[in-house]
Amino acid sequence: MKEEENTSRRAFLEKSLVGGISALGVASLFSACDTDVKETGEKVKLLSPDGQIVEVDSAYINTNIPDLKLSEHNIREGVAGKKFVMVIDLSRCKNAKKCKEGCSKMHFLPKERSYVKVEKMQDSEKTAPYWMPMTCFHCDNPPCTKVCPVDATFKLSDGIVAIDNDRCIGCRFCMVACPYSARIFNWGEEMYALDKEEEKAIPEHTACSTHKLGTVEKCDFCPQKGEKNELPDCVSACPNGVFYFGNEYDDAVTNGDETLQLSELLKTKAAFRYLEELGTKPRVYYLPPVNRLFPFKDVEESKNS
């Protein structure tokens, strides 16, 4: 029985080191597969790469987190005097996809990839469907930052939840913790790593994604725009004024065509926050899809019909 346990343990560790969460992440969790390690008898339950719960002696767990460097520039303070907030008017969205295109261009992403999602929503079978754009929600109580073992994702003073791609080890715990599925992983996107000119376009003190292979990234609210009092490209690219963006300290948001008082807008338009009951306190508000500018039209369904 003892020999079977050791064989099972070694097989699990070897498999984990090859195909676990990430090469660096798994290597940092486990000690080397050394048969000379003195077992303690204390068992720790772990999830194997193939989804099985296994027990490993605690002697084989390496609890020392590697001393990873912080980014050379300070990206953790946020833009001074700002507290960014977004309001999305669901009655205006017709899924023109311009917000996604603007995001891709702003962040030097391939055209087919964007930090913005536009989901088809329908609250019940008797109600009409509508389009719902979704960015990162930059929560004031973000669960993603609480699970990161190396402090690679954090909350800034300007409201933005940011990622330090120089520090991220690719464990993807933050992706699991995010209830909005706002984060994406760079499996093999080295082909669009920033070149020298693109790197210069990003101010050193703002927390923008840098497309490092094997790290997590997401919507960052375009802080390099916000510090210059400019709108994120998802906002300015939308032809229908769906997105409003601004500084909560000014109590004002704008979609580029009209500027409104934030507090009054939220009250009079019955604004809500997505999955409010989770207590994440998102910095993105929605206005209900009433008195719509456009009838709902599912482009994908019409193509298939």
Contents of the next structure:
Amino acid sequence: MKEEENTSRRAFLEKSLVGGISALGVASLFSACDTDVKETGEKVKLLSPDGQIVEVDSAYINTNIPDLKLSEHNIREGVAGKKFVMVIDLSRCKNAKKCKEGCSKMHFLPKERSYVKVEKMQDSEKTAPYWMPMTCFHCDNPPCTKVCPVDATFKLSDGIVAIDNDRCIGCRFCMVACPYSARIFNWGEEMYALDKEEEKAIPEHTACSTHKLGTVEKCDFCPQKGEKNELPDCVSACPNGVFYFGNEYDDAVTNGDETLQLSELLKTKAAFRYLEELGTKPRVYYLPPVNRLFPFKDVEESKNS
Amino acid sequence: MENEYKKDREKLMSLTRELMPQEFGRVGVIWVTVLLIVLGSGLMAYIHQLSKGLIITDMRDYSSWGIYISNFVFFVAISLVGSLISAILKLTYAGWRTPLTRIAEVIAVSAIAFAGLTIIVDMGRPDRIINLFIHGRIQSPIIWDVLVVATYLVISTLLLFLPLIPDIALCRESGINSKFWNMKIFKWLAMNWKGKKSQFFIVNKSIKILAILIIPVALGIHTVTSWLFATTFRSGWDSTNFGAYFVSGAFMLGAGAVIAAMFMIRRQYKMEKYITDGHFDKMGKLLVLLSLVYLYFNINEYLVPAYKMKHGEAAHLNSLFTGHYAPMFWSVQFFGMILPILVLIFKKGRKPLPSFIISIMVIVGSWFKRFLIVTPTLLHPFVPIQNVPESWKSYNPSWEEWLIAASTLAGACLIMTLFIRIFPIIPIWETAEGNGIKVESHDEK
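If the one shown is the form predicted alone, what is the structure of the form predicted together with the partner chain?
The complete assembly is shown below, putting the previous chain first.
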């Protein structure tokens, strides 16, 4: 009996709650259609979302809408309908370092600092060395977000591992947890020294580019570009088309010159992920350094000798 | 009967007079001054760090944890001694531990308090510490550490304070230095203690419950601290042995710390009657046992990976065995672990002076051991360190870091010293009980 009472009470609460919410919704809808507007008689032609041309009185047009994307951007939400993925072709890289420059510029970092690394790799003594560009791998099983004590670094729906620089407490556990050393720290202000004008130019919709003293930052896959179907700066800056970037849902990646089918590319070109055995499931794939475009030349080394 | 009671009260009072805290001698004044100077200059260095950021340290993107973290691990480790002496030895009915319980417990409380401060010193944004509470993620080992360290601090403080209540009352009763002891704070701290049978029953029972409670929490704090490392992929840290390895090292360090404190207190306050050669003998034996256990875990941690020499581990292990860190590594292993076993295994080695010297070696060795656990691993990541300034490839703590780390150690020593100045460091009523003196008061006013 008692139980029944309870359930009916709950049902009543639920009903009234839903009712209340829908009433609120309707009320807000009415207030949205401002009935006090005096029509001017001047008709304006507009394109409706479904492609129809419609005519409305100019009085109903509100030109004062803030840029929704910028003001309402929530860094804890990914770009809808996207699942960003990157493929790096090791056979094309000659360490031109344009990716690093592009990244530094895009993220308002000092020249010598960048979220992209280009590592000289040699798998074993007798195998040929090669250049390996590395961004944050935006792992699907990220060891960095697991250890964060305050949820200042997290995985987004678009695949990006983002950082909230306004919440980070600077414990650097994520840097220690990342096996790829992808994260860098704002040890001092000189590490991102910008003048005020430059600082103002930093767009809102960038998960990592808000340089804050004593917090961690890293490659953010440039979501403000990906959202507009543009390429991150490391990708477009590369003169050799090393980086392919795209949306996994579209099954397509592009380096700006050619667009390839992602699944086909991974299958036919023997793609692999770095340190796969760690189980981190990176979103960055590598194509092996075979049939290289350039012979390996270590400029720094030949300069020194 | 009444006569016997009076005799016991007299004995208790004379014991109280003997064990009352004493004023600082010349050495004491110099010691406190030095500690205050180190603490003050460390505070200045920290203010400097607050204004400039962690750039004033030598930590950089690769060596992203440094001596602040190894110092934190050292503090957590040394605090385990509280549970060793006041819990494990109590529950195994080792009656000889009585004069050492308060020494161990005050080391534990001051060390764990400074462990907390040290971790704040390491934070890039100490101003956002509140985020740990409003945005805390229970999945993060750091939150586990915060919870378990706070719990340990509470239980340790209670284990220090509860047995102190009857002693505070006794000190007030003794009439010595009555102006000092009549201060309101002591009246409040004595919590209306009358020495009734029922009161002793409550205190004894509470101590027993806490002594049992503190054992899992003690294992917890150091196991969780080891997980700050073992939950990552890094070579040298990626070990399933790490919890037990850390706990065993902590007990070894704690036993060493108690021997060192025993020696200094006994010498400074002429406590030969209470802290006897027998205590050094027993603590020496205990330290040998704990060092042997730690040796076992060290063999596990270094020999087993060295046998395989996996690609990722090899660079790290070579830097320890034959490379840059070899001198430090082998000194720490020899002076901080092997030599203590070799010396303390002989009866002559367990005399006060030799065991004091050995205990200092254990303490210093343990500090550098934690440095060797943290730093070399970080300097050997999976991705080779390239294209960074040369200085980023090594880690040599800046003078600010040294000063701040030293000042936390000085701060912990200062708390212990002031405690000894204010309160009787040898438990009075427990010693009396051990000597067969009835401590319960018939006075039912």
